[in-house]
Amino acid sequence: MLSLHQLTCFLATYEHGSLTAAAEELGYAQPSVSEQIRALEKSLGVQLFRRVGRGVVPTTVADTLRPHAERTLAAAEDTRRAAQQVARFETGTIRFGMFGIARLYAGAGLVADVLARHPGVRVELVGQNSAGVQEDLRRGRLEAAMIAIPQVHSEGMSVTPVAKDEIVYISSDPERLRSPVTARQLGNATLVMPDTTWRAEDSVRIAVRSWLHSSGLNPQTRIEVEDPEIAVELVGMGLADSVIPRGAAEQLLPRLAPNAGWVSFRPKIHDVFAIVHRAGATLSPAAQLMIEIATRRIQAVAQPV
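Please write out the structure of this chain alone, matching the form predicted on its own.
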């Protein structure tokens, strides 16, 4: 029965044309290599080498066997690496990028799902805004992430849309929620907006700006804050209205502004979420796990793409 050890000795002998040189490369005694070659020839029922002077010459059978032996050893090495990756994965750290508001869709549930499958791992969810997460991807600090598409610069990146969520208008004034909000109504509204540090790159603001600009209008904000929770609380106090994804509104309004509600725009506007990683990258088991669970979590809240 042939073994990986026999194939290793065969390839070394084939490459060097010498049992002695093969033994030196492998760190074995020359008789040991000869023994492995004889055992392989006996197992296959063929002659693989002919002795010529102090060396050996491969037969036609050996020429045919060589690529098969190389593929077999390469597959065995891939198996070893995969097993080591899994072993490291079970006790290592999983890092995954997520834009800030995504935690309202999948944050705690995502971590809970990972720990339910792999209790020994350490989990890091990284990111406040899609632009910052994408920069971490480019610099190699993250292997994969879920971010909002308007900020994705796709050069060098693999981008897979997985879900979309409606962008809605929230207010504590029932009169403003009676019918879908038009571009002109939004242009005249008193707004509080989150993600002020990322205002130029924020996907919700990009969608709103594009919509208003097409109507010859510009969005105006009265209050700028970082956290969507603060924006929603201010809406609940009646100090301003806001624009946030519907999933975030459904998560935050009952808890922070129970007197407020949401309404669609006319026409509707959407934020699209995508899984992003460097193009051509071979993803680790940890990254594949996070992509699988994050996609399932986000699609349970937002509309699957």
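Numbering follows the first chain given and starts at 1. Predicted model, so just to flag it, every value in this text is computed and none were measured. Note that the rigid core is defined as the largest set of C-alphas that superpose within 1.5 Å between two forms. First, how it differs from the form predicted in complex with the DNA.
Core-superposed comparison between the two forms: the Cα of P228 travels less than 2 Å. Once both forms are fitted on their rigid core, the CA atom of A22 lies 2 Å or more apart between the two forms. Residue displacement note: T79 has its CA displaced by at least 2 Å between the two forms (rigid core superposed).
Moving from the form predicted on its own, what structure would you give for the form predicted in complex with the DNA?
FYI, this one's just the chain on its own, none of its partners or other molecules.
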């Protein structure tokens, strides 16, 4: 069986023209190198050195094989170097899951932070929907993710809340922003809600629904859209009001609905963001890095817990 060690011994011997010198360079005893060369010759079925009295002389076969051996060792060294570079975040890919409103107002900053600290890496911020992220985590395709809590099927998952964001009512009618919104008021409101496709798993909707249920009321959603941006624009046009996390409101309102504002619920409702990964897993340095940066980013726009 051909081995890198044999090739190393071969090259050292070839270059020094001596087993003893090669052994000295490699830090072995002379018989060890001798044995490796013999094993290599047997493995390849060719004679590499003529044992001539005192000393060894490379055969023409050795001349022919030398560049191949060098290329092989160089490729191995290259493999090792690539691994080290990845370990140091000088290159490689960092994959992280992030779903929902969190990605909307922390995603770009998160990617920017990672690229600023590690310019050589590729970043993959995945997560089309909550179920997909959870499936990826469960199957091991994702190591860690940040998601809003209510939707977590947490068997075997480690869930660490890192921030909570108040859920607020937004409207372009100043009248409705005068005082905190009650369940009754919300029940009577005309609403536009985003994330239609994932409405059943959307943490904001789940939080609001359970909040309303305790008052015996049902939410009334008049308009369903996918993008939070569109929902906010519709609020700006006065066609409906909406319910979104406060961080999103503060980011989107000035840009998309300057005449609108937000107001708390009474009692207040919160959305909680958490880091999720498989329970019992040892997190890789890359995952730890992403968790650290994502946490810092989300805590810049939501309250730390």
